[in-house]
Every structure is written in structure tokens, then in C-alpha cells.
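Starting off, we have a lone chain in the form predicted on its own, written out as C-alpha cells.
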Amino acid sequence: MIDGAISNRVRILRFHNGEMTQAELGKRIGVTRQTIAAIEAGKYSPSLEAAFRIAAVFEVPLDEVFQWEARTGK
């Protein structure tokens, strides 16, 4: 199994889009404000559908919101 971590730019995108609140983003994609906070903090990985919904809200490709960084084991 390839080990890695997901990072995201949700917080940056929110602020570049009229300082959208976590609650507003959550409402637009059908999750709670707490879920958005957990995603931003890297404590929760969204479902693939939620990830696409977030990208759609900001009108950017998925890889501009979420990035995967593989770790090489030694």
C-alpha cells in the first residue's frame, strides 16, 4: 500500500470567494460547518462526491482543491 497524505486549499478558496463561511460552504454541499472545519484541518477526508461538490462550488478542478502527497517508505 502506498502511504500518503491529503492536503487541501479549502480555506484559501473560501477567502478568495468572498470570505465564504464554513457554514455557507457546508450548506452548499450538504454537510455541516463542523465537517468543513475538519476537512480544512486535515482531520477528515471527504467522500469523493463531497470533494467534487466543493470543487464545483469554487468552479475549479478537483486537483486545485485537494492534493495527494505520496510518502516513499525506506
Contents of the next structure:
Amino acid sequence: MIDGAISNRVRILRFHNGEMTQAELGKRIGVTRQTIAAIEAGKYSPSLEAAFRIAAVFEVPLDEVFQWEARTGK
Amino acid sequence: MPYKEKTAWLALLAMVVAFGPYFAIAATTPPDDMLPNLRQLSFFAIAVVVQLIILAIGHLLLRRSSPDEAGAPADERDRLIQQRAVTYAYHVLISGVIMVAIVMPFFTGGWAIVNAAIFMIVLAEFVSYGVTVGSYRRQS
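I would like to compare: after the form predicted on its own, may I see the structure of the form predicted in complex with its partner chain?
Then the entire complex follows, led off by the chain already shown.
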């Protein structure tokens, strides 16, 4: 299995969208403020559907919100 | 702290306060198997009533402190955590039921078996809420 980690730019995108609050973003995609906080901190990976919803809110492609960083093994 | 984590903490507290003394009494003064054993039945009823009172008051206070979160449906993370918690609890419950149903009748009887079954149910619930709290803590 390919090893890797998901990173995201949700915090930056919120900042560039008028410092949108976590609660507001959460409300628009149907999750709680705490879930947005967990996503931003990289402690929870959202479903594909929620990820697309976040991208739609910020009107950017999905890969501008979430990135996959593969770890090269030995 | 998410509302659902608060309710999980409340459930853990209610179980410890209500069933901690119940199992302490059951362990230190084993019930006899005379029928009907109203003393043992009353202990169990008291534990259940105490648990229900703590849960009712706790939920009322939590709803008052954050009414918006209380009314919000579970989101995808809540559902994932719930699934994980139920899976762990299921394994505990199944293991416990197998032990109580197959092993215990060879060694004991009556209320000892009933109490062991109740203990396994409470333990499974405890594991369920424990996993819930642990999952929210890890992701906060």
C-alpha cells in the first residue's frame, strides 16, 4: 500500500474568503464547527462528498483544498 | 468540546455513579438465590433510577447551555465515531454473553449469573462511550 498523508489549505482559504468562521463553513457543508477544526488540524479526513462541498464553497478545484503527499519508502 | 462528546461524558458519569455502588454491593455481599430476591431486585431498580435521573438532569443542563448544538443532527464524523464505538462495544458484549451463557452455569447460578450479564451490558456501554470520548479527544 502506498503510504502518505493528506494536507489541506482550509484555514488559508477561509482567510481569503473574508475570514469565514469555522462555524459558517461547517453550516454550509453540513458538519459541526468541531469537525471543521479537526479537518484543518489534519486530525480528521473528510468524506469525498464533504471535501467536494468545501471546494464548492470556496469555488476552487478539489486539489486546491486537499493535497496528497506520498511518502517514499525504502 | 462537541455536544456529542459532552453527552458521552455524561453517560460515563451516570454509569459510574449508578452501577459502581451496585456492583460493589453485589461483589462484597453476594446475593442468595432465595425466591423472590426482592432485595437484589430493589438494588438494581435503584441503580437504574439513579442513572436515569442523572441522564435526565444532565441532558437538560447540556441542552440549556448549547441549544443549537443539541438540536443539530450527527455529522459524518459523529457517525464514524459512533460506528467505531458500537463495533468495540459489540465485541465486548458478545464475549461477555458467551462467557456468561456457556461458562458460568457450570460454576454458579441465579443472581450471580444475572449480575454477570448486567455487568457485561454495562461494560459494553462503558466501552462504547469510552471509545466515543477517546475518539473525540484524539481528533480535537
